[in-house]
Partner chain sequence: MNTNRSTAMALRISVVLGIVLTVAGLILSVTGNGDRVLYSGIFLLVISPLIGVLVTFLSLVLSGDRFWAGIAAVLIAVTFSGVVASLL
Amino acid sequence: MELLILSGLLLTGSAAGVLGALFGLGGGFIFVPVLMLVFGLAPAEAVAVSLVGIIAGSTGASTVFVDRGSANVRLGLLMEITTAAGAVIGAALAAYLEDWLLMCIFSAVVLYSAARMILDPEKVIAPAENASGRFVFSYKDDGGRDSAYEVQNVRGGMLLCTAAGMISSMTGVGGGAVKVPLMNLYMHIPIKVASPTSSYMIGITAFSGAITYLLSGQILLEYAAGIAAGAFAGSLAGSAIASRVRTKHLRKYFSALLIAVAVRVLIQAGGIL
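Output only this chain's structure, taking the form predicted in complex with the partner chain.
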C-alpha cells in the first residue's frame, strides 16, 4: 500500500473517530463517501471497511466512557436489543421500498431532531429523594457533581429504537444521529450520557455486519487497518475532549452536525453521491 493512501486513510479515520466520540456517531456518514469518492472503493467494499472503522472508533471511545461511567452500559444493552431487531426488520423491508423515499424520511426525522435540540432546553428528570429503581442512574454534570436522573418513556423509547434500527439499516447511515436525540429529547437522558451510550451501542450494532463481511472474505484488510488505526487514535482524542465540552455547547454542535448528516443523505437521495 502506498504511503500516501495510508496517510489519507489514517487522516480520515482520525477525523471520524474524534467526531464519533464527541457526538456518539459511528462515522459511517464520513467513511463511506470518502472511501468511494477519494479512494475509489466500490459501495460494498466501502461499507465493509467503514464497519471496521466504526468498531475501532466506538470501542476505543467506550474504553474511556465505560470506565468513567459516562456511558450507561445497562441502558445501552436494553436499547440495543430492539435496535438490533429493528435492523433485521429494516434489512428485510428495504427490498420493498424505494431508497430515495427512505432517505428523505430519514433526513426529515434528523432535521426535526436538530431543530428540537436547538430550540428546547435540556430536560433531565431528577428522581424523587431516596428513590431507587431499575431506571434511576447518576452521572457527573458540567460541574463534576454526581447528579441523579430517571429514564422516562422506557417502553416507548425501546419501540422507537426499533424504528431507529430499521431506518439505519434501510439507509445505511444514522445509528447515532437518530438514537442520541431520541434518548435526550424523549427519554430525558442527559446529553452527556446519551452520546457516550450511543457510542458504546454503535460498536455492538456494527459487529454483526462486520463479522459477516470478514468471514465471507469481503473486507479489504489493508484499507480496514488504516481506517481502524486512525479511528482508534481519533476516538481517544475525542473522548478526552468530550468531558471538557459544556452540555449547552455539545447540544448546539451536535445539532449542526445533524443538519450536515441530513443534507448529506438528501444529496445521496438525489443520486449525486
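Moving from the form predicted in complex with the partner chain, what structure would you give for the form predicted alone?
Nothing else is written out below except the one chain.
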C-alpha cells in the first residue's frame, strides 16, 4: 500500500475516532462516504471496512470510559442482546433488500431526535428514596458530584435497539445515532452516560455485522488495518475530551451532528453515495 493512501486512512480513522468517542456514534458516518469518494471502494466494501473501524474506535474509547465509570456496562450488555441480533439480521438482509426507504425512515427519526434534543431539556429520573431497583445507577454530573438516575422503559428500549442494530450493519453508520437519543430521550439516561454506553455497545454491534462481511470476503484487510489504527488512536483523544464538555453543550453539538448524519444518509438513499 502506498504511503499516501496509508496516511489518508490513518487521518480518516483518527478524525472519525475522535467524533465517534465524543458522541457515541462510532464514526461510520465519516468512514463510509470517505472510503467511497476518496479511496474508491465499492459500497459493500466501504461498509465492511467501516465496521472494522467502528470496532477499533469502540475498543479504544471503552478502555477509558469503563475505567472512568462513565459507561453503564451492565445496561449496555443487556441492550446489546437485541442490538447484536438486529445487526446480524441487517447484514444478512443487506444483499436482498432495497434499503432506500429504510434510510429515509432512519433520517426522519434522527432529525426528529435532533429537534427533541435541542428543544427539550434533559429529563433524568431520580430514584425514590431508599430505592434499590435493578435499574438504579449513579454517575458524576457536570460538577463532578455523585448523582443517581433510574432507567425508564427498559423493555421498549431493548426492542427499539433491534432496529438500531439493523441500521448499523446495513448502512455502516454504527447505530449510535439511534441508540444515544433512544437512551437519553426515551429511557431518560443522562447524556453523559448514554454516549459512553453507546461507544461501549457499538463495538459489539459492529463485530456482529463484520463477521458476516468477513465470511463473504468483502473486508479489504489493508484498508481495514489503516482505518482501525487511526480510529483507535482518535477514540482515546475523543474520550478524554468528552469528560470536559458540559451536558447542555454536549446535547447541542450532538444534535448538530445528528442532522449531518441524517443528510448524509439521505444523500446515500438518493444514490449519490
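Whichever C-alpha set is largest while still superposing within 1.5 Å between the two forms counts as the rigid core. Numbering follows the first chain given and starts at 1. Small disclaimer: the values here were computed from a predicted structure and weren't measured.
Core-superposed comparison between these two forms: the Cα of Val88 travels 2 Å or more.
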